[in-house]
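Single chain ahead, written as structure tokens, the form predicted on its own.
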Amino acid sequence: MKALTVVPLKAGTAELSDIDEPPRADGDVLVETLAVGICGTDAEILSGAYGWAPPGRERLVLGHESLGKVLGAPAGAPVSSGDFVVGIVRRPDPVPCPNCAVGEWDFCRNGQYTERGIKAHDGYLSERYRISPDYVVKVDPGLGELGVLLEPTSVVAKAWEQVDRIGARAHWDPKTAVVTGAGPVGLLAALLGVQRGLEVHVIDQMETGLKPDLVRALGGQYHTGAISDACKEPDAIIECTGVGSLVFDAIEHVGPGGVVCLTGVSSGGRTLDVDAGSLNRSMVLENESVVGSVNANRRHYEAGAEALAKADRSWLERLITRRVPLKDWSQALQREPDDVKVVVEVAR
């Protein structure tokens, strides 16, 4: 079967190479892929600034943001065969830490964690792969291709979860949320924020065109300024940009006893002028808290779940604005000006 392979941390080894068939020791759910959706993570590892092969192989197949079918099931899954699916990307580490032990696999304390198509596991970029039944979530069938969204929202439910667990610390009862960034990750983070009942402020840098249009038509408010002239003092700020400025603008501008939680990535070697002792005053004694997310366990996943299938199918149908073969995949990393989610199709 075909697949999309790369050597990691090697640029320019990608190619849609002929493997074998998913082993049985993968798991006794056979899915047919339908579509993966492409994100940062993946040019990162295309780039080979990042990735893991499996342990005794030299390449490893792409792809974490999974939609797929099931082709067969044994008695007793949660799943059977023709219902639409998601894998869940990370795995428990074998030792397991206390965190992976009870299923929280997401706060792995050892690192030994495994992730599909990322880290020492084959992900999900094939033709057909096999996965355990305790990894493979349902989505609703009335969103078809729309389910590819699932991993990412489910970044984001983790997010909000994060959010809600340290804001009820104290009498929590938020009224506004401001987003950073308006990609795939941001635009989920608010239709969420949204469905809290929150009233929800986007900030980008795109002026005009898809994005802005997006968050309007969620009923949220977009902005191309300072987080101060978007929304003063919010109760949740969620920062998905991983842009150095950005994150200490949310850090300074949450408003007192509110929750920023960061979800971007930053990459290093910039540097930033900060006046620590004036920020480290405001959280103290405004009773501020900064928490960083990453990843999500099963019932993130049914969260997100929850979440799209509640959602307006033409909005979420809007956020993926291309959709390309899977023999054409090197036309996915070619960003385009109104690029939101690009989505690699491997099946119909």
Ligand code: BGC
Contents of the next structure:
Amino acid sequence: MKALTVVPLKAGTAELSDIDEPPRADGDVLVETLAVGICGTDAEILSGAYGWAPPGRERLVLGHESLGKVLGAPAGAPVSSGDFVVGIVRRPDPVPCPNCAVGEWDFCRNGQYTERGIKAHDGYLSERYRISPDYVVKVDPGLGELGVLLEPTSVVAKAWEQVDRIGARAHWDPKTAVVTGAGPVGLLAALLGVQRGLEVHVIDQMETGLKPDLVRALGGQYHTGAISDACKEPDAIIECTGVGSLVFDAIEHVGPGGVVCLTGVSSGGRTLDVDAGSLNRSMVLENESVVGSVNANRRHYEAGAEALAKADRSWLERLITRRVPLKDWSQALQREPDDVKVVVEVAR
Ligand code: BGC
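Next up, the form predicted together with the named molecule in place of the form predicted on its own?
In what comes next, the whole complex appears, and the chain from above leads the way.
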């Protein structure tokens, strides 16, 4: 079967390879891949900056934002033939650490977790894949191809869960939130914020076009300036860019008792002048929290699936700005100015 593979840590090595049918060891559920979303992590892997091949192998099958249709599942599995499903990305470490032992693999403590399509385990960008029933999530068939948005939605569902859990250490009745970045993660974070009944402000650079339109269509407010001009003392900030200056802007301007959740992975190597003393002073005197959040466990996939099921289909539809057939995979990897989410269609 065909699969998009790459040699991790070597730029320019992506190719459409012929590989063996998925190994039994990957699990008892056989899935036909329908579509796979492309994200910043894939771009990093393709640029040679990130990624690990499976042990003893040179190439990794790419793809972690999946949507597929079950071709076969054992009796008693939570999915059956014909179901639309998404594969969970991370697998617990083998030790396992205390978090992986209880299904909180997104909080793996020893770094020995694996991630499909990213770290030491083949991804979903192949015509078929196998998966254990424990790591497959059913999506509302009414979503059709929009189910491919579940993986990034699971990431923001986790981020919001962190915000709520930390906020709830005292009386927590948030009213306002700022989201920095109007890419797919930022827009999905804004969707979940609006679904929580919050006044949501999204900040990005484009003055006009699809991103501002999508924010307004959600009922959110779109801004191009600084956080302090967008919203005074927001209860929560979901930072989705990883841009250092925005990270510190968020920490400086979150409201008293507020929570800043960092979801963007920065590349590093850039330094900033920061008044560490006054930052510390305001964080202490106002009980502010900053939390990093990565990946998602089953609970977050389930919350994400619920959020997508109740979202406006036509709004979700506008997030997928390009669809590229597998044979033209290289087009999916080139970023175009109006791209929000680009999807590789593996089967129709
Ligand atoms: C994925 C996460 C993953 C992270 C780090 C992100 O793009 O959505 O599931 O944990 O990359 O590898």
